[in-house]
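Read the single chain below, which is given as structure tokens and is the form predicted alone.
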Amino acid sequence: MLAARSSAARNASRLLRNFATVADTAGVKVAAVDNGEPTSAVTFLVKAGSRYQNKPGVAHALQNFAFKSTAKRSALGTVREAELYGGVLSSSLSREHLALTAEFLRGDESFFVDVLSSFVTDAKFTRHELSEYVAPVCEAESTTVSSDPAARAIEVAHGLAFRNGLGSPLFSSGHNHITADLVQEYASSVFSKGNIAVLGTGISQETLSKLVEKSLAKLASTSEVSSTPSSYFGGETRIDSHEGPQTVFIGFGATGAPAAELAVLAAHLSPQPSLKWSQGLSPISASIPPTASVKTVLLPYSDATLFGFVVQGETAKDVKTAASAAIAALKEVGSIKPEDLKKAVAKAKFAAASSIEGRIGFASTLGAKVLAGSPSNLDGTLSALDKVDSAAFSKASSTLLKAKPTFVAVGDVQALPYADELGL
């Protein structure tokens, strides 16, 4: 067992060293790691999330314009060639970043980097593609979120918590009139060298840097996009809904760089057990009714963090019981025992370390660091978690509780509790 743990530690250290530096290739930040995987993946991470959009919904439309017509190939041509190579193309959007990803067999990197770069440098943004392909997908994704009470509550909570910037809607809605010209204008403002980081797995840093330098040579070097610094406000709203379980989101915001103490707090309160079918030792677990659930939510951004709970149940009474337990546990963390704090730190470190194992987690976890030009490894994160002590932990939790909470109820609004009924 000791040998296995020693080997795992060496592998983790090797991975961290591979991501210790970020190369600046013709003004674009590039980071890659090659552990001998049979497949490769390249992600163009663009500072083009919804907080930077010039009109609600335009970032969502830009995401769904990915891999449509460019000066080099049509949308159909992109699909046919990607399938010929056996690759997979995808795009995703967060409040801060647009991620364009290609996954492919090792050796096909030249074609797929060209596909990604073509969208960034030569996208056409045609009106017929907007109406025939982009708008219907945007509408379908928005409808899906609206029909999911938890996702809807978190989306609305961002607007209450931050209003503008991080509070801007992530998804477009029917009343947002988005034109191809608006999307092109937004793309022109965000597609510049200073706003893009290129991440690769299963590909060497040298190979990826050469491809990026060639494919993005003509990309503009305009200044980085900016957004109003985040401020936390909080608030309460209720949404009548007959879809899904009764749902409440209880959130608390903090401005500034994400704090390690909040990651430890989320790990400490999370009812998710380490052993399947067990109840777990979270201070919330024993008080949750069998027909209810509590999930801790930690959403860190570059200049703010939203922490909270998603509480769901079959009945409003179950939700109130579970939510009251979550708030009571949060209020009591100031007197946490040393052994419980140590356990929470270990859980937070495991969550941080395991988040980079998958390609999606790697891009979302380390991508922002690469884009910021900071060391793209876990050393700083893990050491910050190790430094969390009882005093800092208690201060972080008490600071959260002093601010106005963000409270969203989705379901039977006549029966679901109000924030003050939960002791907030």
Given for the second form:
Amino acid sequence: MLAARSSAARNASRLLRNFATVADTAGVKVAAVDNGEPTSAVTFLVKAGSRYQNKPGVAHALQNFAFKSTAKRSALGTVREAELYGGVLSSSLSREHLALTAEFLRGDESFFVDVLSSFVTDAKFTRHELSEYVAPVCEAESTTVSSDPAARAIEVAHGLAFRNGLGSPLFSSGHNHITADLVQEYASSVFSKGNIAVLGTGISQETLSKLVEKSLAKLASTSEVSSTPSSYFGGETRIDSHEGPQTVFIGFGATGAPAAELAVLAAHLSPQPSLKWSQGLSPISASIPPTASVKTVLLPYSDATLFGFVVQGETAKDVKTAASAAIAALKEVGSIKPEDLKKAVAKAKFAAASSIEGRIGFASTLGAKVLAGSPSNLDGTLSALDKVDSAAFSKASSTLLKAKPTFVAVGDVQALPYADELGL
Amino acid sequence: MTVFGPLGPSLAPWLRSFKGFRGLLKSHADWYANLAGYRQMGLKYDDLLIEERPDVERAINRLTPRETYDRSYRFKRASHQSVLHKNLPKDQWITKEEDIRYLRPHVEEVVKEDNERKVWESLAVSRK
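Condition change, the form predicted alone to the form predicted in complex with the partner chain:
Once more the chain from above appears, this time first in line as the rest of the complex follows.
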């Protein structure tokens, strides 16, 4: 009786973890899911990441131009009015997408959808806002990134691995001369109907479709932005830095749609323990010195993947020991035991499933699928992970090792190891 | 000056509203502007705006680099003429066509922003 009731209760409270339908509203893809949350969120996901920019730093400037003055309301008006409604406006940039998000109380959707769409349709991009608000924020963000060795190494590694397209820098440096006209030009090329997906959580599909139809009707329906298909190059670079721990990034790239095998590989090698204060069962974790750390990095994009290790340590010697251990473990994955593979698949499935648990992960992971026109759920990803067997797994890892690695050392370049010293 | 905002008091909009009066006013205005003597010193009317106030300072920062350069060149030239107690040679005088209000749009925009801020600061919120 008790068991039956609890299972019934579990079924009743089960949340919908995908967008039920994707409607094409006036040429814009609109998807919404309502799980009865107390607040709503609407995200405009635009194919306007750094990959599509025609000049370095433009996408970053466009991201920070979000919610500045438009033909409808000034920057101050947007902020004050959003505060009166008690909403939160945010924008975030990845290498492929620009996400403009508004989170608000139920019932205020007409105002917040209007704020988002007025930026997309008639932002002013004034010169003085660029110099007074946007440029200082861009500069602060890129300074923050350049003072974090791990983030800096990954940023540089993208340039080495993919050169242009995915390799173009995510952050604008002080050397990029960005003008308001350049940002305006980029915005008019990316803000078109085929390039935008509108994603809502805690809001019904009909309400969102109606609002989007009204506000985005006048948006141009020019062709989608395009970028050359990614190809992987690899290379080695060393950056002298005196901030933070000694850091090495060792990356391996693969082109084509992200393979499930790489997600399993990252889960298998990741020394991140599932239980706090324990060592974890990864083949790497036993052989890294206590003052060093190894993190696996898996960055899947629409047509390429960058997999790698961020190795950090107090001294260059620690980094060398830990990095050699990681490389040795990567070389041995071909002879993985079946139970280890099962464990890694379970771990990868959990990581994939829990990534859409939060609102941001939900919108960005499934939103990218909506934008690409593929089914907007995780079923495909999870079943692909289930299908990974040891033959496919060892094949994927050996092809990964055949290509030229991407090696970035940040810190004391005299002492940090070279790629060939680590057995690559 | 402060009472009337950064651009100072002006009767022009009111005077302009008398239709038949306009032609007479225009010729008189041109005569007066030439008489004021700033054009003979190589200055434009907007160079004379009081700039030691936050709103005008912000407006000046919004000029393009070229406009900022030209503005400081005119100031330098005018202060040199002031030292010499002489007007510029006649061919270097600012003509009526050159004397455009390059700073006024920016000042007006800044004033509009400041007024909007005042409105938001003193807003009384009522529930619908």
